[in-house]
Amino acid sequence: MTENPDLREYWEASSMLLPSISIDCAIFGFHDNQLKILLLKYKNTDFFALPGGFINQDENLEDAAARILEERTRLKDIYLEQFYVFGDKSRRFDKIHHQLMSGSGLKLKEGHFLLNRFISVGYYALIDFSKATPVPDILSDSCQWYDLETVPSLIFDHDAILNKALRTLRSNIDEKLIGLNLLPETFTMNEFQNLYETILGEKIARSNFQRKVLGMHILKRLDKKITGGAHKAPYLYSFDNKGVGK
C-alpha cells in the first residue's frame, strides 16, 4: 500500500488534538423547495458521512465547529447550534475506520487514536445554499448536497445524528427563526411557507400560516415581485431586524 506523506502526517498529529472527542455537523441548505444536507463521500469507498472533525488542544469547542464548517463551505459567521452529545459506550468503529483510511492509502497501526471510543458533539448549521462552496476534506472525493429523500445510508452512527438534527430543527423552527438563515434576503410568503412545510414534512393552511408569521412581527413587506400582471404579482418580504429576537 502506497502511503500519501501529507495524509500520514495529518493523521499522526494526534498529540495536537483533544483525545476521544470529535464534532459532527448536519449542514442544512434550502433550494428549489427542498431541504438539503451536505455529505462527504470518502475516496475509493461507498462511504457517505456528515462533515466533521477534531478539536485542537488550544481551540475552543465553538471555534472548532466554526472552523470545520468554514473548511467545508467557505462561509464564515453562519448559524450554528449544538444540539446533542453522542456518547454511547459502544461508540467505536474500528472496522469502518480501517476501510476508510485504506481508501486513501493509509494503514492504521494498532493503538491509533481513531481506534478508540469517541464522544461526538453534534452541531447543526443553517446556510444560504447559493453562497456555499462545498469543499471535500483530505480523505474525500466529494462534498455535495443531497435531498433528504435521497440521502444514502451513512457510516458510523451518522444516520442517527442526522435524524436527531432534523428533529431538533423541526422543534426549533419558530424559536430559532429558521427562515432567517435558509432564505435569500427577499422572498415571497409562498416561498416562506414552502420552507416551513418542507422542514416539517406537512402541509399548512395558507391563511393560518400567514396569520401566524405576520403576528410574529418579524417580516417587512416590500414591493411586489415582478412576474407579469401587477395585480397578480406576490409581495416580497424580508426579515425585520427590529422584530427579530423580541
Given for the second form:
Number of protein chains: 2
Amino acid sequence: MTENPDLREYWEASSMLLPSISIDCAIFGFHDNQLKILLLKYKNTDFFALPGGFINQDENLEDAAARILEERTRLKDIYLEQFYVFGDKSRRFDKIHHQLMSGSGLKLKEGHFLLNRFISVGYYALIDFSKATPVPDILSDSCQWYDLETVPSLIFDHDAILNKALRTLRSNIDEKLIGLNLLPETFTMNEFQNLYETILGEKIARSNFQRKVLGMHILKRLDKKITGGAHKAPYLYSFDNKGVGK
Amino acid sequence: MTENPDLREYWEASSMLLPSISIDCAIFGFHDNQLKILLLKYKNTDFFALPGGFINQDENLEDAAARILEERTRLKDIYLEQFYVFGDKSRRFDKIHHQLMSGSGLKLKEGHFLLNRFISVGYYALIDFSKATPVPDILSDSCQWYDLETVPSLIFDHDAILNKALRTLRSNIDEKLIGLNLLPETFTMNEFQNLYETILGEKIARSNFQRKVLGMHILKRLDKKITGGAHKAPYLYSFDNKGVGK
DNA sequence: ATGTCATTGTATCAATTTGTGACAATAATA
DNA sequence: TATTATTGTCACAAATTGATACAATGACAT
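Mind pulling up the form predicted together with a further copy of the same chain next to the form predicted alone we just looked at?
Following is the full complex, with the preceding chain placed first.
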C-alpha cells in the first residue's frame, strides 16, 4: 500500500524517537499588517493542523523544535519559545490519525506509535514572513499562512494550543522583544506600531508609542528615508543588537 | 535482594507509565519570613532532589503532578503551575540512578525504565507551610523543608530546575496572586509584605505596599486584631475569593 | 517652481501612578 | 498613666502615561 520510499522511512523511524512525546509549533509571521499563522492541510482532507513532530532519541528537545521549524520554513536559528505542555489523557488521536492516513492512501497497523497517547510540548516561533519558504510535510498537501482573524478550525486539540500560544505571545510582547523577530531588517515606526496593535488587538496613540519604544533604546535610527507617498518620509529603524534578543 | 513488597510494586509499575516523561515539582512554602523548598534525601546518601514522579497511562499530566504533590505533602487541591520542560538529551541519569538504588540496597536490571532518557515537566506548587505533612518517598529517608538561602546542591539537573522555578515564581508574583497560596487563612499586612520581599529579594516601602495591595481589592479586612507586642495591633486580612485565584 | 496634502517627529500639558516621608492612633508593657 | 514600637493613613514630590497640538517635509498636481 505504501510504495513511496520517503513514506516508508517516515514510518519506520519510530524506534529512533522518544515515545509519548511530541512537539507542536505555532509559527507566527507578520505581513500586510496582519498576524499570520502557518498551517498544514492534510492530503485529500479538510483537516488543518499546526506543524509538529517528534524528538529523536539523541536530540535535545529544543533542537527538535528548531528542526521541525526548519523543515516547514527552511529557516535556521529562529526565535522559539516553549509556552505550554498539553498532557490530557484524551490526547490519543487514533481515530483522527486513521482518517488522516487514508487521505494519503495509508493504513496504520495496530500498535503503530501514532495511535498512542502523546504529551505535546508547545513552542511558538516568530519569523520574518518574507524570509520563510513554507514546505508541506509528507502527509500534507499544503503549508500556508493564514490570517489569525480567519483561521480554519484545527484538528486534535490544536485550536486550544493555538489559543494558548496567542495568549502567551500577547503577554510576552514587551519583555521578549517580539518585534525583533517578526519584522524585517528595517522598518518604519508605523510598521512597528501596527505589529503591536495587531498582536494586542487594540489601538495605541502614535506619539506615545514612539516615545515608549525610543525610550527603550533598542532601535537604531537609520539616516536614510523611504520613498512612500505624498507626505513627510518616515525614518527607517533597525534593532540595535547590543547583546539583547535572539 | 528486594524483599519489600512496596518496592516490588514500585518496580513493576513501569508498564503502566508513560515512557520518557517525568514530572519534577518545586514545592514552595513560607515560614519564619523565609521561603522554603521541599526536598527529598535519598536513603544512605547525601543526594538531595526535588520530589518527582511519572505519569500513569490513564492520568492527565496535571493530575499526575497533583498526585505527586499529594504523596509528599498530604495536601489536595493545591495551586500548581507548569513552568518549563527540561528536555536535553543529557537527561539520562543512569549512573546516578545506580548509586541512588544501591543506597536502598537495590540493583537496577539492565533496561530498567529509570535508566532511559526522560523529558521532565517542571511544576511549581505553593502551599500553606503549616498544613503540609512532608512524607519521604520509598527511596528517600527524609522529606524536609530547606531555606532557599541555604539549599544543598541537588542531583540530576535539579539545581537548574529549581532556579527556573524561582525565576518564574518571581515574575509571576503579581498576576498569579501568589500570596493566596503561601499564606495561612489569615495574616497581617506585615506578613504579606515579608512574603513579597522574600520572593523578590528586595525591600518595599511599607505604605506603598499597603496602598498597592489594598487597591487590588483582593483582601478582606477582618475586624479582629492580633495580640502581638507593645504597639498598635495590626488588622488581620484574608483573601477575598470572589472568583479570583485558585 | 510653487502650493497642497498626508503623514511624521516632537513638544506640551493633563491625568494617573509611584516614591518618600510624616504623623496621629493604639495595644501592650512598665 | 506614660512609654514604646508599630500601624493605618495622608500629603506632597517625582515619574510615568495619556491626549492633543503643531511645525516639518517628501511627493504630487498644477
